[in-house]
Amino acid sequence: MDASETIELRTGRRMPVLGLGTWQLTRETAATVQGAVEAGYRMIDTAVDYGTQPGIGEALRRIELDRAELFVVTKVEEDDQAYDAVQRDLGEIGLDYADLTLIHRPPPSGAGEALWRELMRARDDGLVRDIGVSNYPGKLLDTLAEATGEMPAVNQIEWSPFGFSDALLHHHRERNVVIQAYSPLMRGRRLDDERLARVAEKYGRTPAQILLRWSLQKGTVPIPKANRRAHYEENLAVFDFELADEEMSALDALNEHYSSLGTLPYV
């Protein structure tokens, strides 16, 4: 198993099981993304407010790889006209289509049914292959599906052993919604936890690798940010070992609904 392995979405299409996050990756974005893809990453996650889309586009133009081998995730903002925003993002990156486009966060007024219908139209017009949401609690996913007749394929949320929800995981599994885990390394803020260090020492791995392996074994899709070669290569080296049930339980016990952003919207 490696970063080119895929997980099936509810639509029947497939998504890589690990990706590269690009939030705040504004220094040498093109070189970093190019290096990551050459190292083995096949999924790149971005959004217009990250400021990384032009650099990602430059990197993809440099890479000698078929478009079908890459999986690009974009987002529309809660105050966007979603169909126009999809076209804007494709123009910034220089793509004919996105593999997955998400509503970045729920609008203040509710579930974002109008945004979702516009994403459905963009999908039907071939601008997007799959559509989903980000930062949504389970209740709002259900509201969206009830109003429009279509459940999102993906929900991208902050997710780590220190902050997660088994109830939400169960909810999504019942509805065949894949969780994409952003900030799976908590922006480095808990990597020195002694309990995590003990598991890492037992397996001869880094704390970051243990966190990513936990996420993979939970059935979620981590998208860690990395802007140095040593880090993105470290993050790729998580497919040649497996955590035992004992360690998975120990990591689950770390849960304190911690968020590096301040709050988990699904708790």
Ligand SMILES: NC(=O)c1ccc[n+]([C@@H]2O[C@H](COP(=O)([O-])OP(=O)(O)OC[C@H]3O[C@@H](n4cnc5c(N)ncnc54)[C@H](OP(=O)(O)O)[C@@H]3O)[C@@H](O)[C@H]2O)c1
Second form
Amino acid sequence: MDASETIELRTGRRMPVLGLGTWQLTRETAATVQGAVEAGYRMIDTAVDYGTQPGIGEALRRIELDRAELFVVTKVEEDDQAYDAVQRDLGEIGLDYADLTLIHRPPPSGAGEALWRELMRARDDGLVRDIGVSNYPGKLLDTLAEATGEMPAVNQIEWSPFGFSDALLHHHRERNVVIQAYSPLMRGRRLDDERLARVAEKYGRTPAQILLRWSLQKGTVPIPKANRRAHYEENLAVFDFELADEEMSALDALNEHYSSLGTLPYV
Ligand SMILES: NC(=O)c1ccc[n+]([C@@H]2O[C@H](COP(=O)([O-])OP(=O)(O)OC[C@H]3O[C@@H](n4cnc5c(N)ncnc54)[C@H](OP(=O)(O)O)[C@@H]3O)[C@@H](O)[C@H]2O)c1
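Based on the form predicted alone presented above, generate the structure block for the form predicted together with the ligand.
Every component of the complex follows; first up is the chain already shown.
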């Protein structure tokens, strides 16, 4: 198993089980993305406000890989005209279609029904293969699906052993919605936790690898960001070991609803 391994979405299409985040990946974006794809990443996550779309486009043009081998995730902002925003982002990256486009966060009022209908139209017109949301609590996901007749394929949320919700995971599983785990390394802020270090030592792995392995074994899809080659290569080397139930439980017990943004929007 490696980073080209895929998980089935509710639409029947498939998505890689691990991807590269690109928020703040502004130092030599093109070279880093190129290096990461050459190292084995097949999914790249971006958004217009990350400023990485042009660099990602440059990298993808340099790489000799079939478009079908790559999975590109884009996002529309809550105040965007979503259909136009999809076209804007494709233009910035230089792609004919995105594999997955998400509503970046719920708008201040409502569940984002108008944005969602525009994304459905973009999907029907072939600009996007799959559509989903980000930062949505379970209830809001249901409201959106009830109002529009279509459940998102993916919800991208902050997710790590220090901040997650088994209730939300269960809710999403019942509806066949895949969780993409953002800030899976907690932006590096808790990598020195002693309890995490004990698990890492037992497996002869780094704390970052343990966090990513936990995410994979939860059935969620981590998208760690790494500027440094040593980091993005390390984050790929998580497919040749498995955490035992005992360590999965020990990691689950770290949950303190930690959020690098302040509060998890879904608990
Ligand atoms: N939908 C949303 O609202 C939302 C919000 C936040 C993030 N995201 C997405 O999720 C992605 C990941 O989240 P994130 O960027 O917030 O945080 P993250 O992936 O948890 O952490 C990134 C930080 O960890 C460091 N790092 C990476 N691999 C490491 C390793 N093996 N050992 C030690 N440190 C390591 C990176 O350093 P270097 O860069 O120096 O290598 C960087 O400082 C984002 O880039 C973005 O694509 C989405």
